[in-house]
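Shown next as structure tokens: one chain only, the form predicted alone.
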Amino acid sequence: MLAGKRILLIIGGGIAAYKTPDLIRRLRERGAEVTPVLTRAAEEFVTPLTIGAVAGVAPHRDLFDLTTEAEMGHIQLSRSADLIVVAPATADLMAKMAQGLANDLASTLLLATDTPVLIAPAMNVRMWNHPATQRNIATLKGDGVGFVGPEVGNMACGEHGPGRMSEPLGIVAAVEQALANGPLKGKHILVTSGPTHEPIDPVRYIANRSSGAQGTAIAAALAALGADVTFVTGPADVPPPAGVRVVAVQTAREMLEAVQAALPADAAVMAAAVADWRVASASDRKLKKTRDGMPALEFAENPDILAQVSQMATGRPGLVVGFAAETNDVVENATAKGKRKGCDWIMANDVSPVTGIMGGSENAVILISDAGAEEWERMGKVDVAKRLADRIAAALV
């Protein structure tokens, strides 16, 4: 997918720079031409010799290079690329980008360009959460800068949280999506996935058997067709796909908030298995066994996310796809659900235990729309996702 594409890779000064030789290798093995730029701080973590050897070309390092700047080299560099990637994008680099500063080669390149920019942030969790960084993020997104990550995990400083740079293959997937010319290029699609966990007390919760595998595969298939995907996921068994904007939630109410924040969208694929009920007043302490018998749990109804999105008075996605996991009278129950909720399509399947579908690697779905019920043969969930993505692309073009 990247054959002949020219990537200008700006390497910032963070410990995550150690991942950039592998990133360069991964990009080049897919056919991309990578031109590296090192900041002074980056040279504290990776050497110009290493980067040059992996890239096959010497990295650019100095704004005041008499040889290259005689021909305004920074202008040529910034405009000859198909995509500018900043990895790692440190808090300092992001602040310079947001404020339009240009006091070194990297920041000057980023200011003197109209080429699309994709950044992979990497920093300490407190730096990421700082109000100044969050303001800069909002500014950069408003300017059209693309983001991949950061991920949540352990950091070199010993802390845990958001701030880890995405892994090289994740960045490669985001690069492929940014440069994709598929039928969904320019379309924003919202995908929900996974189960929700509704707390009973701090250690117990109500959940279901959804693995999140089907929703994850759908998000990946849509991204592969060029869509800008917002992926709202509950606590799934499978990792989220690369190249999508991930919003992790736990409860149905959190999922509703994330969905509302992600709109507007051209389409919404509501594959999450959202719990219908929650404990009305979850305990803030672990419930103990007592001689008085079982605790009495009072339930409350969770918000109906699919119905709310389908019945929006303004800003409704052009296509809303719901899912119906049934154990009997599949077509009848799913058709009734689609009419009740107001969605355009329903993907119905039989999840009775004998099918092995819930939590398994295969699916057998029936696509229900105004055209009727179309039964698909049983196939892998990745294949189901690809077929659905193709249908969505045909409906949105």
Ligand code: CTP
Second form
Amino acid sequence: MLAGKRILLIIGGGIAAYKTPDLIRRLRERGAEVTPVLTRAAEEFVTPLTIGAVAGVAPHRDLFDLTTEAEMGHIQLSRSADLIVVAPATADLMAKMAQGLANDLASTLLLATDTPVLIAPAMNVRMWNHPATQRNIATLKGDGVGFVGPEVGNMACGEHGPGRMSEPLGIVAAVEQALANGPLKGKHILVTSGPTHEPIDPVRYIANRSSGAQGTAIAAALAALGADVTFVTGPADVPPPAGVRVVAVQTAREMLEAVQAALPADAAVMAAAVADWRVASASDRKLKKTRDGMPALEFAENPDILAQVSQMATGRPGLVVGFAAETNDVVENATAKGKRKGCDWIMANDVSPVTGIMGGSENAVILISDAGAEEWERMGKVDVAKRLADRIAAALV
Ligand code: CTP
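Show the same protein again, this time as the form predicted together with cytidine-5'-triphosphate (CTP) rather than the form predicted alone.
The complete assembly is shown below, putting the previous chain first.
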């Protein structure tokens, strides 16, 4: 997928630099030509010898290196790439980029270019959350810099939260997406996926059998066509796809909030199995058999995310796709559901237990639109996703 693509990889000085030899290897496996640049601080974490050996070329290290300046000046170096990747992008490097500083080779290259830039931030969670870094992030996004990660997780410093650099394969997926010339390039598409968990008390919840497999496959298929995907997911069984912006939620109300925050979008695909009801007054302490007896659960209705997005007065996505999981009178029920909620297309399927679709790897879908009901043969969820992504791409041109 990356054959012949030239990537200038700027390696910043953070502990996550230890992942960059693997990143280089993965990029080269896919045919990319990687020109590495090391900051001074990066050399404290990974040696020029290691980087040079995996990249197949010696890394650039110094702004005032007369030999390389004579062979290829820094201006030329930054312009000859198809994409500049900064990994790890430290808080310091991001601050320099946001300010337009140019006091070493890495920052000079980043200022002296109009080549697209993709950064993979990595830093301590407090540094990430600091208002100064958040300001820089907003500035960089406004300047058109692409982001992959950071991920939420345990960090080398022993803390937990957002700040971990994305894994090499996640960065590769983002690179492929940034360089893709797919039909959905430049389109922002929102995908909801997975079940929601509605708490009863701090340890118990109400859920459903959705695995998230279909929504995940759809997000991956859209990203593969070049879309910029925001993936809002409940607690799914399958991991989220690489190369998309992941927003993890638990409840229907959190999902609605995340969807609203992610808008505007060119299209929205609501594949989540959102719980229709939540427990009206979830207990904030564990219900006890001895103290509370048999609980009588009262329910309250959850917001209908699909209906709310479909019926937005302003800023409605151009195409809204809903799902209808039915067990009987599939076309009739799904058509009525689509009309009631106001979405443009509805992907209807029969989820009766005998079909094995809920939680299985296959799906049998009927696409209902103004053009009528179109029955797709039973196929793998990945193939359903690809066909839907192609249809969305055709509809959005
Ligand atoms: N949906 C949603 N928010 C909800 C419920 C459903 O966004 N609170 C979306 C789902 O993501 C899906 C579609 O609506 O795209 C259909 O969901 P489904 O559960 O089948 O429909 P219901 O509204 O629950 O209708 P019913 O229970 O009558 O089948």
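The term rigid core refers to the maximal set of C-alpha atoms that superpose within 1.5 Å between the two forms. Residue numbers count along the first chain shown, from 1. Quick caveat, the model's predicted, so the values are computed rather than measured.
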Given a core-based superposition, decide whether the C-alpha of residue 301 shifts by 2 Å or more between these two forms.
no
Could you check whether the CA atom of residue 290 moves 2 Å or more between these two forms, using the rigid core for the fit?
yes
